[in-house]
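Let's start with one chain on its own, the form predicted on its own, as structure tokens.
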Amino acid sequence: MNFPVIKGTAYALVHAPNLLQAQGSTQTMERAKNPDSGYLSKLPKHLRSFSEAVNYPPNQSYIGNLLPDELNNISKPWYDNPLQGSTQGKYGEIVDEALFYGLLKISDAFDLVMLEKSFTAELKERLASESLFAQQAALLKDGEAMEDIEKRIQDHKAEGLQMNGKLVGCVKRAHDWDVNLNAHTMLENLVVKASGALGLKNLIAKNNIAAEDIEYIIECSEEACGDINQRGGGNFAKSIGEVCGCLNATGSDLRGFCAAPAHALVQAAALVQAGVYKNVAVVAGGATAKLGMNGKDHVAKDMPILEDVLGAFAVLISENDGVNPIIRTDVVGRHNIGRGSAPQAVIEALVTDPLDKAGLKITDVDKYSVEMQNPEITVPAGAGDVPKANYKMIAALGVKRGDIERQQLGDFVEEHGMPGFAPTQGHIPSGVPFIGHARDLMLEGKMKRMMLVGKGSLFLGRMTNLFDGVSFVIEANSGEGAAAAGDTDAVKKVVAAAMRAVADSLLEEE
């Protein structure tokens, strides 16, 4: 079978401590319920500097400078054992909040973002030196007077943009009465668009991809843009493609809570394998609501607030080139409606059922990429080590099936799992962060097979109590698929020539 390939990946982070304080759901709800909250007063002292966020080991792993397994060699807590990190990684970059405000303005198609004059001048200079956005930097206006920004906030319910306690701009509402277009929602949506564009720009640049070659974009973050008449109508995908110069692309948004990226990648693979499109980009931007989500627990334990970064990623799915890792569309797991939500039933549906179909044991998969949440974020909040819990369940099923012995359970977790290293941005950690590492390991001949397991909690929408999940296998390319494609093309040419010959002979007879 001629499977599609993963032709490139990109991962980006935005350090956003000011957006955390103003837009994070935990902070906004606390401010509404208890304006004099002790947590809110302590919060600023627990925020990290940009350099601290850059040097944090899991963040370096996310952008490709450190293999996830190498985190095991760094003493915990990781936040007390920083690296000499870089803002630039093999797969992407970490940007600071000031620069990101510039990206918000670049992504603003309706003149909703107002940035102060002197701040704008600084951003123009910085963006002009940033190769990814240098061309758009020239399009920035000269900025706004501070009194006009303050008036927008006071009289027209705009959302302020702060830098270290100083007002530097705002985001205006897009409608006077439509709550779906209020300033808070517009800021959320612009953050998704701008961070998604950062991910897609890095995908294009880091993998030498021509933006014009991308034919379809699937955006799979957790927000939904629209107005009162279609609250989730979209389209983030095309808006991100527009910023990134993907002139030949169309696209659409896909929503499925945390499992959305897995759904999107399966759909992208199917579109490419079916020949509908040659190159499909799967993209996701970050979620402001998830910033500081577990902040109360971190402050209570005298930790830095580690949920201070927005996450983004982009993955390009293309026709089989005989080189890049393939997506095995014949080894796809799904948590169907009738399966039930017991942990064992979920793991069976997503892991063992598709492997059984392919005649594979659980030990035939080198690495499982599950919900890769950073345990330093989740353990203090009482949620435990999510990746390790998943690996233990897979191992337990392996024991039950006879794939491994009971005494091998711990070894299986260590060998086939990895430490969580992704920010808790909902959809961001759901299997996708390891694809870049796995692709490189397969291209280097160091890995044969991985399984991505994406899961989601549909009950959050209050429409159903159902759970959700999708999985699939990524495998090193044997080169056979590309050869088969060539053979198929040759056959088509022969058939076409034969048909032309028949037609010519019939014409001659007439």
Contents of the next structure:
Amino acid sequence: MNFPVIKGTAYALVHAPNLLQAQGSTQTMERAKNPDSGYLSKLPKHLRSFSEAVNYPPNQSYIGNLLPDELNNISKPWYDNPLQGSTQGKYGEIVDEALFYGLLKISDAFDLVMLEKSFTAELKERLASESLFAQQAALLKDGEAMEDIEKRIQDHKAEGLQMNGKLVGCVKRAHDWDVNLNAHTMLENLVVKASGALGLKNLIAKNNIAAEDIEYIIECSEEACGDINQRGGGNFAKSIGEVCGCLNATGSDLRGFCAAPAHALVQAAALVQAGVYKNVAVVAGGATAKLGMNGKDHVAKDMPILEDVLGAFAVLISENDGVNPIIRTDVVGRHNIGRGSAPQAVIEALVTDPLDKAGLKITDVDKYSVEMQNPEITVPAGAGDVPKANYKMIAALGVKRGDIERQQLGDFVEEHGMPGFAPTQGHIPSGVPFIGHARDLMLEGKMKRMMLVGKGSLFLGRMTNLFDGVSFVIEANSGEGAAAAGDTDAVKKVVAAAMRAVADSLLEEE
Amino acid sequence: MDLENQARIKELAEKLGPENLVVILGGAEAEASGLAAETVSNGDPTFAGPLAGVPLGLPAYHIFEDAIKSLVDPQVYDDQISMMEMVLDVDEIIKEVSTYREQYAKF
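Form predicted on its own already given; the form predicted together with the partner chain follows:
Complete assembly follows, chain above in first position.
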């Protein structure tokens, strides 16, 4: 089979402490229920500066400057052991909130984002000199008077945009009555669009890809855009492609909670392998609502609020070039409806069923990329070390099947797992964060095979209690696929010529 | 503990009588499981949900505890739960849940 390849990856983070305070669901709910809460008053003291977020080791891993396994060499807590980090990573970048407000404005096709005049002037200069969006800096226009921004917030229910406690702009509602176009929703959706565009721009820039070569975009985050008549009508994908100059692409949005990226990658791989499109980008922007989601626990444990970044990623799936790692579309696991939701059933469906089909043992996979949530965020909130629990489950199933001995369980977790390093933005940590590292390790000949496992908690949408998950294997390219593609093309040409000859002879007979 | 689950348990206790109710937990972590056991017996300690200040006194057991495990068909337990026994800190979870049960359960 001629498998598609991972042609490039990009990972970006946006440090967003002001959006965290104003828009994070934990904070908005607390403000509504208990405006004088002790948590809200303590919160600002627990926010990190931009440089603290940049130097935070897991964030450096996310943008590609540190292998996840190297986090094992850094003492915990990681927030007390910063690195000399960089805003620029091998796979992407970390941007500050002011610059991101500029990206919101650039991504705003309906004149909904208002930024103050002097703030705009500063931003314009910065965007032109230090961003992948330099060509679009003029879209910031000249900015608005502060009194107009204040009026919009007071009289028209716009959502304020703050910097260090100071108002610098707002996002207006897009309709007076439509709940799906109110200012809160428009801000959340513009954040998805702008951060998704940041991911896609980095994919194009860091991998030397021509934006025009991308033919299809699948957006797989967790928000929905639409109006009162179609809440999730779409289309983030196409709007992100528009910002990034993907003139030859169309696209669509795919949803599946945290499992959406894995679904999207399988579909992208299928589209490329079937020859429908040559280059498909899978893109996701970040979740405003999840900023500071576990903030109460972090404040109670007197630690920094670590969920202060929006995540974004982009992955390009292309035709087999004989070089880049392949997606084994014949080793795909799915959690089917009839399977049941016991952890054992889920791991069997996602890990051992597809491996069995391919004649592989669980130890034949070098690394498993599961839900790569940073444990430093989840453990203090009582949710445990999510990746480690997943690795233990895979190992335990291996023990039950006789693939490994019980005493090897710990070694399996060490060897085939890695520490979680991604922010808890739902779809962001779900398997995808390791693809960039794995691609490099495979290109360097240091890794043969990884398995990506994406899982989703569908009960949150209250439509079903079923669990969900999709998995697949990525393998180093043996180089044979590209040659096979050539052969296939040649065969297709011969068949086409023969069919044309038959058609011509039939016409002649008539 | 999830606010919606608190509401469901409160409603069931009102409907069936707390003396007729046992809560079986499947939590993956000791602290969270203990918190759930405390919530259904002594009320929500975080004062966030419907059980805030409502000590139902319900006994909570974790599925790993012998009292419950022995009631389950061994084959079903093996298929559904046994793998997780290898993964989770069973002793710590049981210790946490039973501590709250012994302290606050009224039935």
